[in-house]
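One chain follows as structure tokens, the form predicted alone.
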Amino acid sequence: MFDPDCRRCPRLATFLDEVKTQYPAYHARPVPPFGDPSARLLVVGLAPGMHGANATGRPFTGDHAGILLYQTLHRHGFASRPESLAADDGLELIDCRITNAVKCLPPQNKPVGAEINACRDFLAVELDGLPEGAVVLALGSIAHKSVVAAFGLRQKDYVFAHGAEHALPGGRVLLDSYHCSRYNTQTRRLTETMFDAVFARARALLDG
């Protein structure tokens, strides 16, 4: 289960202590999953952003990456409104939950392999709780690889690509998308149309 007091990664724990000193009002702790506990759609990101989830305590809230994500969730009926402003703003996710492969803010937004591995059992619990026929939507290759590893599957059998679709145990499906980061959207590696298509596919799978 999620541990709000986890300090198993020394580098991340030390960094969060430093951030909390610099920004006393920030959450600066492991960021919990957000959304419906019994959701059939689980969106998996990489890690909290410095001035986003690390500040607000809610995944993809307060930074650029969340703008497109919540707009798209709302468009496809997974969110009660198109904007996530703060952890207490009343926004609700519908049949959807958002989490991160790494629950703590990493320096330069880059967790190392040992940190991704150390956090994987939290992700494994979340994945294990998904109902049959659920959809896991991985934002970026690191999230994708962590999901595959959490299921104990071979990476070579599950190659990441935007829009790729993979069968998972228990009748579940893994969908891949490029991460909705500022860099990806501003360079047009990921367009709104591309992102929308992935969520449209998730909706079709769940409604099918």
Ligand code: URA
Second form
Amino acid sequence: MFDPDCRRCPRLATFLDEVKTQYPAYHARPVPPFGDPSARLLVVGLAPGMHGANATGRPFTGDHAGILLYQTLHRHGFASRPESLAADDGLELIDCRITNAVKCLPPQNKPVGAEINACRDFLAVELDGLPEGAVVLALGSIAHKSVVAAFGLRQKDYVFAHGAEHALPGGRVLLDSYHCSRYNTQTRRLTETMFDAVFARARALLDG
Ligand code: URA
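If the one shown is the form predicted alone, what is the structure of the form predicted together with the named molecule?
Next comes the full complex, this chain leading.
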């Protein structure tokens, strides 16, 4: 279960203490998953961004990465509105939940392997709760690898590629997308059209 007081990664816990001193109004704690607990779509991001989820306490909220994500979720009927502004803005996800592979803000946006591993228990609980036929949408290769590891599967049998689709135990499906980070969208490694196609596929799998 998500632990709002988790301090199991010393580097991250200390970093959050420092960030809280510098930005007292920020959430600066582990960021809980957001959305419908019985959702069939689970979107897995990397980790909270400093001035986004780490500030607001809701995944992908307050920074650039969330703009395209919530717009696209809304277009495919997974969000009540196209924008996520704050944890108390009333936005609702529909048959969708968003979480991160790492729940705490990492320095330089880069969690180390031990932190990704330490946080996997929380992700595993979220994955365990998914119904048959659910879709796990991994944003980026770190999220993808952590999902594969959480299921106890071998990485070499599940290679990350944008748009790739992998069968998971329990009739679930893992869909891969490049992460919707500012870097990826501004360099057009990930275009709106590419991202839209991934969500269209998730919708087709769920409705099929
Ligand atoms: N915000 C998040 O919550 N997760 C990401 O991966 C990026 C930004």
